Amino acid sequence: MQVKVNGKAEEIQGGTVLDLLKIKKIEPQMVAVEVNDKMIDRDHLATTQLTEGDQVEFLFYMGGGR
C-alpha cells in the first residue's frame, strides 16, 4: 500500500506505526508521530494501523543551543 511519509510517497507492506518506525530504524522515543494531522501517543504506536493513503509525519527532537 502507499502512504506519504514526511511528504514523500512510499510503498509499504502495511502494519502499524511502530512497524514503520522499525523498518526505518527510528527509535520511538526520539520522534513524535502524526498520522493524518493527528498526534499519536507513544502508547498507541503499536496499535495504530496504517491504511492506504495515510499521511505520516515524523517530528524529530533536536538538541542544542545554550
Second form
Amino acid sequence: MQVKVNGKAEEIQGGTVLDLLKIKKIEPQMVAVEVNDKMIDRDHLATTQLTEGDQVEFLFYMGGGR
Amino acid sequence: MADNKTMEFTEEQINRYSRHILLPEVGGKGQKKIAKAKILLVGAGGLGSPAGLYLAAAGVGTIGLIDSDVVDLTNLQRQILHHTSDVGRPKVLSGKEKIQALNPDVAVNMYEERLTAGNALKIFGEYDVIIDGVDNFTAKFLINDACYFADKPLVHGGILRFDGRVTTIVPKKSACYRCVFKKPPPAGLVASCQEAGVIGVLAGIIGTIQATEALKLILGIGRPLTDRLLDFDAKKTQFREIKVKRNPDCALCGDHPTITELFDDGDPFAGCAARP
Ligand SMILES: [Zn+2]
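Having seen the form predicted on its own, I'd like the form predicted in complex with its partner chain now, please.
What follows is the entire complex, opening with the chain shown before.
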C-alpha cells in the first residue's frame, strides 16, 4: 500500500508506525511522529496501524543554532 | 533613538526608515512600535547574527544579547556579527559593537552569562519577543519553558547540516516545543554540533526568517508561523510546512501539566544532531 512519508509517496508492506521506523532504521527516541496531522505518542507507535493513504511525518530534532 | 516622551522621529530617522514607513502595514505608527520594541536574542551566534543585524537595521529600540562565549575562529564561517579581529572577545561585546555601528538608535543589553532556570524568567520578563539562537537541546527546552512561564512569544529556530527549522510559539495559544518534542533526546544518541557540521548560509536563512517573525509579532501584522513547523532543505532548496497542534498531554502547556516550574535539565553541552 502507499503512504506519504515526509511528503514523499512510498510503497510499504503495512504494519505499525514502529515497523516503519524499524525499516527506516530510525531510533524511536530520536523522532516525533505525526500521522495525518496527529501526534502519535511514543508509547503508541507499536499499536498505531498504518493504512493506505496515511500521511506520516517524521520530525527529527534540530538542535543547532550557533 | 526617537525621543521617548513623544516618540517623534527626527528627519534623519524618517529617512533611515522610509522604506518601512512607506509600507501601509508599517507606516509611522508601526515604525514607532518597532522603536519601542524589546527583543531578546538567546545566543549571539549563527542564528542570532542575522537576526540581530536585521532587527538593528529595522530600528528595534532594544536588543538583548545573552551569550557566555568568546568568539572562536570556527564561528566566523556563519556568525556574521563577528569579524576576524573579534576572535577571543566576548560575543555579546562584539555583537553590541556591530549592531550599534549599523544603527546607533538601538540600545543593546549584554548578558555575558549562560541561560539557566535561575536567570531566565528575570531576563525574559524585560522583553517583548524571545528569539532562540542556541545550539543545544537543553537550552532549547529551557527557553521554551521560560517563555511559557513568562508568557512571552518565542521564535524558535534550529539548523543542522543542510536543514533548518523555524516556528513561532505563542504560549497558551499555540503548540509549544514540548507539545511536539516532549523532552531532549537521550544524550548517548546525539552528536554534538561540532561533529555534525552546518552549511553557514543556513544560519542566514533561518535567522532572517526568525527576525521576520519577530517583527510581525511586534507590528501585529500577517499570519504568525504558529502551529506550523517550517522546515527548509538547503540541498533541494525546498521549504515544507508541517502542521502541529497544542497537545493536551503536553507536560508543560497541556491540560494536566507536570512541569510547574522552571528547571535545569542535564548537561548543557548536550549535542544538536539527531538525524540518523
Ligand atoms: Zn506544549
